[in-house]
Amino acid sequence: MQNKMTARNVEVHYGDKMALDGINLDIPQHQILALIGASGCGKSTFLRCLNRMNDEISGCRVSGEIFLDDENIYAPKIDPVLVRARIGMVFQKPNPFPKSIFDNIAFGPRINRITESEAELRDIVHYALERVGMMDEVKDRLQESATGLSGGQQQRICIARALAIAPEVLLMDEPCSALDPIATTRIEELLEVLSSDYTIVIVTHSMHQAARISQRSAFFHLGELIEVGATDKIFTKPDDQRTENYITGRFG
């Protein structure tokens, strides 16, 4: 199993406040990897630590080595904005950008020059809207506002818009916590076919989500990983007593 990430003595500071601590943890490249725990654990923490988002906070020191194939992501000369243009991210809460549904996916493609003309910017937003499942819907409406779409359907924008920049990491913050069940159906079936061409890396609060979707599971305590392995053997056979009481509902 070949991993795409990489974290080795990972730990963060919020001031004086630790919130991760000694985070040793590896991503095995095309599988999902979800990041569980109760609130305040610390996964949403590491989440941002992997494309350096925890950089945009004032006071937060991240310190020890996170590597995406075998690059050191936290080298001083490595440029953050490159970083986020490898490794993707999708938020809790569908944030489509008050522009058409076409603007919002060739907003990356543009600002980070990937395209020449804008007949290659077309196919690379058909591209995206294609792997999100979303082309036959909006086919006719690449004008209109995003934001007038339904929750489920602007959360896949999201997801097409960070496809754009072909990404090699997709990271998702509960992408689903603000949708209906039909529309957590859809976007989990969309990570299972994605994850054949993409690592990604999810948080979610739900055990079932978790279970039903990954290949690997981490589970994060008081800012420690306590755990992580395969899924199957987290929910059923866990080595730590922590793990057991958090996957039975004793806690969190």
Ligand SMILES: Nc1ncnc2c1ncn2[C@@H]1O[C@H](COP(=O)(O)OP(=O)(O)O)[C@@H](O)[C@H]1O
Second form
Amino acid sequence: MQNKMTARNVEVHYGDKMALDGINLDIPQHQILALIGASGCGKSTFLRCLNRMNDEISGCRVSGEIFLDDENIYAPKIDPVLVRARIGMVFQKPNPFPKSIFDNIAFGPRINRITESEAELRDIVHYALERVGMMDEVKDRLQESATGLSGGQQQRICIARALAIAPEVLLMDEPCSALDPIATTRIEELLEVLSSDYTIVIVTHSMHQAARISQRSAFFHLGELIEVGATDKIFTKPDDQRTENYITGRFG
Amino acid sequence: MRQHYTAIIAKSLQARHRRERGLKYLGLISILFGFAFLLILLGNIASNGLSALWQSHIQLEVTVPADAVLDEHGAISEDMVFETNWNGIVQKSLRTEFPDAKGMRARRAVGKLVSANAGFWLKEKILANPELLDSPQKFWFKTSDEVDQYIKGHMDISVPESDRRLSDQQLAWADTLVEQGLLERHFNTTFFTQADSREPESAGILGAVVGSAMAMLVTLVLALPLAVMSAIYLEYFAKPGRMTDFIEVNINNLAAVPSIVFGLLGLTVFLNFFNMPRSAPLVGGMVLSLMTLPTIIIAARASIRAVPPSIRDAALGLGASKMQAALDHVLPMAMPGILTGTIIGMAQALGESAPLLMIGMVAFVVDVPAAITDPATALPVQIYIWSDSAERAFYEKASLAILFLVAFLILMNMAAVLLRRRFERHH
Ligand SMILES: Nc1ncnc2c1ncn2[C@@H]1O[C@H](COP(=O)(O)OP(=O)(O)O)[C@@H](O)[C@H]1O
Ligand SMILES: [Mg+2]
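I've shown you the form predicted on its own. Could you give me the structure of the form predicted together with the ligand?
Okay, now the whole complex, with that chain kicking things off.
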């Protein structure tokens, strides 16, 4: 199995406080990797390292190396804006722009000047909506505001928005935590379909979700990566006592 | 088993409700107090100023001979217009109304009834309508400001005659004219169409309004973009550190600097060093924009910070540069707050007179400015000039001008509220 991304000795500080300590993690291509662990253990921090969103947090310092294919995205010559265009991100709370559905999805292609032609732009938007299975739902109201949609629909618009610039990797930070069970199921089904074309890293606080959708799981604890492996194995016979405690609900 | 707390809570609740009611009434009373003072203030100004909307006029029949204007070929001759004693024509006609006023002093006293600018007005009227020459015409001439004030009841006639601006005889003449229907109050269009004048009856606010509008425009054009860019820079680009702290502290300092200091700065830098024109709305606007800048920067930073970070994250996560994220998403959402801050800052600037005094916008200007480099005054400065004048008629005009200034400010603040509402509905 080929690795799409690789983290080597990643260390993160917020000011003087260490949030991640020497993380080494491989992210295989076209799979779903789940990041699990108690609140505050550094899952979101690690996810933000993967597309250099931490650059935007003042006081946050990242050291170590993270490779996308064979390129270190923390190398000095790398433009973080380009990294973020190649690695899409979906956030915990659905965050559509207060604009039309169409403009939301067209934003990425527009600012990255992916196409000059309106027709092509429309194709891109339609394709993205198809991919998240929303074309039928919204095809008659593409010009309506995206903020008027339900939470689940908004989150799928956000996924479509990320897909519109054809990222290689999709990062998701608890994408279902603000959604009801039915909307959650739809997103989970969607992720399974997408995983054949995209490499997906998802933070989740739901054991069940991790078990249902991911091939591999990584358990974080107090800023350290304790254990990573096939999801089946992590959930049935973890190597580390702390993993087992977390899985069985003894803390967190 | 422990007892329930319901009874204790219910009892404390009574006391809490009582306190809440007390606070509510206290708040209500203070609001009413504030309103009452505002009403008293405005009512007082209005009672002093509204009468300036009218101006007394005297109807006179005058015959302007053709040779006052036309040369032997029947063309208008500037020399002849210049030679003609226009005031004399008006005075002669006025004296025919009072044939028993004999002697130099009495005749001069009669002449004081009409405006000193009546001749000028007649000249303009005739030049615009030459067909009125050589035949008796009835015109309404402005009275002098003293007569106007007497007619409006603003003159205290219990004062001894020698301390008054009009003698008993002059008052009697004015009364006669009123009885004959030759002295009437008409709407004072001059107030809205003219700039300042030595004679109160010829003075208007248009010059000051245009001067203010020009200065405000300059302020807006300079301050808004500068402030927004500074706010974006400070919020999103500046690296936290000593330099940024220093800038931040100084923006707050700037907001606290007395406005006259900005005027002094304008005087030394813009006028003396850069040799920019004196009394010009351009310089006035530049000085006021310096004053308004910190207000807008502070408002803009607050509204940028109030935009949910998730929106910016979304844009950055899609490969937007910092500038794109700021301009495409954060700025539109912060705009209502920024504009509200701008309007409030502009309203402050509109009411400001001290810095304008320093750069010479206090000059006596009789022309409405046509360009931002022309000499001009501004509304608050005009009010200051007028209320400083000896004539009661100027005081009346100052009050009316204050009403206009206040109306302007209310309009601006309403615009700020409406704007914010509209934006809120959009998002
Ligand atoms: N912007 C920040 N500034 C300072 N500390 C932060 C910031 N974000 C996260 N942290 C700290 O880093 C640690 C890891 O946080 P996070 O990555 O959000 O954990 P998780 O997503 O696993 O709940 C926590 O202790 C948190 O307090
Ligand atoms: Mg988190």
